[in-house]
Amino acid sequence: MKELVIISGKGGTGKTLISASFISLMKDAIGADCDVDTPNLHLLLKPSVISEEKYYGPKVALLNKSKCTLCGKCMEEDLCRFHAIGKGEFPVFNSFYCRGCGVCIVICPEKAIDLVEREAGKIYTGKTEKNFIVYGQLEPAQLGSGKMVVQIKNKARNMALEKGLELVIIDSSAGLGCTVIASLSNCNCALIVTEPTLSAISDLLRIIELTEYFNIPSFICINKCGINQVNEKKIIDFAREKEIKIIEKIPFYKDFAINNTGEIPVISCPESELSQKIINTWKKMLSLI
């Protein structure tokens, strides 16, 4: 079984569209939308949730008050480096503050203080007509996203070893975060979506030294093209000065952009130029890895 994660360093370069062409693409495939802070690849292929569970983030500090003899020590300034407890008739944590350091947990003689686990978000599994769907939303202002897509690509992973499927698409969040570090974890090989904009550009270089770094395969698609025939070229400079194959170069459809309500994978118009060029990518994505 093999993982194939679809980056960009750069939001809004078409990332999630191929993703979910690919995805379409195959029959019984294994989908993984890692970007859990703003999941969209189910509002493309609209899939039948089958199954949710809770996630819980990371561990937050809890006072029990029958215990509390109000000393004061977990209070002292700059005990908690994240400014989480806060004083009051007893001592207030603020739970959006606390990282779960456990320092005030060391400090306090009653042991009235402990770690409890908080519901952060939900992961969810979905069924298209062909292909499953995994993936998360966290709440607002909840942490773990890592911890998070680390669950969801082990769920898809499972789900594609019990079923005996050979690849899960990974559709990773845009920038260099932890999600997208925890996405590329494991994988075989990457797919960058970029675009000819100096802000890709820049991203770009950085993606490709996080892949570089992780000892990652990756490949290019340039999405847009036309745009801007300069920067196209910077970017077939640099592939060539790094050696990283482009795969294909996808050019700018202006009616696609106006009329498209972004509500189904561009795929399910065979007949479009768009949708062969993304046919092609897939292509000569399945020979490479």
Given for the second form:
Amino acid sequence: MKELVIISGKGGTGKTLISASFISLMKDAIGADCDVDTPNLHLLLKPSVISEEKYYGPKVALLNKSKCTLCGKCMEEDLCRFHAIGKGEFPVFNSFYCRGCGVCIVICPEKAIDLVEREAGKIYTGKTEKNFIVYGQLEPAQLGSGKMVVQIKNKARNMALEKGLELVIIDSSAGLGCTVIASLSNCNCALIVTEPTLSAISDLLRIIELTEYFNIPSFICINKCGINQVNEKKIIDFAREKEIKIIEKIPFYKDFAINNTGEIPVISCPESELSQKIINTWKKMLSLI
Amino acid sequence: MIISIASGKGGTGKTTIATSLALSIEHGQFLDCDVEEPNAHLFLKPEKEKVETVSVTVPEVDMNLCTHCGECGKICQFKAIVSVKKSLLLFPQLCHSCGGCIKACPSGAIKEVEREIGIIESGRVKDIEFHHGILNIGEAKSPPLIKALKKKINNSNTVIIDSPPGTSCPVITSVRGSDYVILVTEPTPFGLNDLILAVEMVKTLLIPSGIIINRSDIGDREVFLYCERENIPILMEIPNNREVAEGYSKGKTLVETLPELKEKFRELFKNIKRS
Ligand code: SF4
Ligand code: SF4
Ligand code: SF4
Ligand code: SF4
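Please move on to the form predicted in complex with its partner chain, as the form predicted alone is already shown.
Let us now look at the entire complex, which starts with that chain.
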């Protein structure tokens, strides 16, 4: 079983559309949406949900008032490095700031503080005509997106193993911090979707450093070609220098951008030029994994 | 007054709006808090004046003092320090700098040392004071760097914060403490889906917000209907424009391509200030 991750660094380059297209071109693949803040893959693939489970984020401290003797130890300056414990009649625990480090629990002589699980979202398994997708929704303003990504990937991986499927396609979030690192880890290869804008190039350079750091072979697909030839050339030169293969250049389709109503072109209009380009990208990608 | 520019979805035009707003107000501070992928400098082109490194504290163990009691590993909730038989393993990247292991060690074998996680670069664009953070590659946690960056805020200034995308830790760390959040979206099914999540986030943080609809003439009307239903003010609509897109690809800001928008941004700023 292989894992392919689609990343970009910059948001809005077309990552999710590429992921959704690849998944719909497969039969018997598993898709994993690892953008847990703002998952979008299911909006394109429109799966029917076959199971749903609660997601528990990092634990948080909770006070048991009946045990607290107001000794004040947990409220001492700098005890909680995250400033989650305020002073009141009783100590006040702010669950938005608490990182669940457990320091207050160890310091409390009365064992009046516990670390408790906190529900922070849901993880769904959905079925499309030919495939399965696993995705999650972290509640807005909650912590623990990296942990959720790990759980989604594990779930997708286990399903693939159980069903004897060949491939997991992972749609990562933008950026290159915790969720992207979690999406990348242990993948067999990465497809970087970029576009010829200065911002995207700046992000591309950083995301390639990241894939190198984790030793993951990567490939590039340039989307929205035609909006800036100079930048296109910059990407091509840079890829050559880094010895990274550019597997496809997809032109900028104005009509598509304007009529972006949540359809997947390889399904809704497979004959179009855009669809042909994406299908090509997919074929090349398959041969490279 | 601190105004943050945010959006659930990436690539909607946060940086475009943040940089154009700053160039229209022409004073105050600009903080690019998207430390994973900072891009505002490509548009504002500040003159770099200063670079500082940002560090977090992590434990260091003096093995001559360690008795292998295992207490440090017991308290650490993040598996950043693990004691196995006669050796101690440290995973500094997992450490949350909570200081628990130091407090737990009965032999005083642990002290805190600094570990660099990124840098802050500062500079100037005309009368605007510019700061951005750059997270080191392979570093998972951006919030400590964002917090260090926000220490640059001088409350008597107008402060524009370009925040990272999403709705969790990095964004919350960026927008917390703001007086107003401008959410940037586009009128597509994805834009709407992510806007709803971003609105929920700012509501949880109890910060007033308004919406700017970018590429307002593409897609459908759902975003407009949603704003009307939820009573969220639409601050500005920016139509799709080839010239703007081409300018953007070269690092040209919106108000440089369409200078007539400057007045609109100033008006928008005045309205936010009044509200
Ligand atoms: S568990 Fe850690 S972060 Fe949470 S309140 Fe206690 S000391 Fe603070
Ligand atoms: S340390 Fe324990 S007993 Fe003391 S004030 Fe805190 S919770 Fe109460
Ligand atoms: S400082 Fe906290 S997170 Fe870091 S190793 Fe020690 S106990 Fe673990
Ligand atoms: S708590 Fe101190 S003495 Fe005990 S294993 Fe850890 S470092 Fe060694």
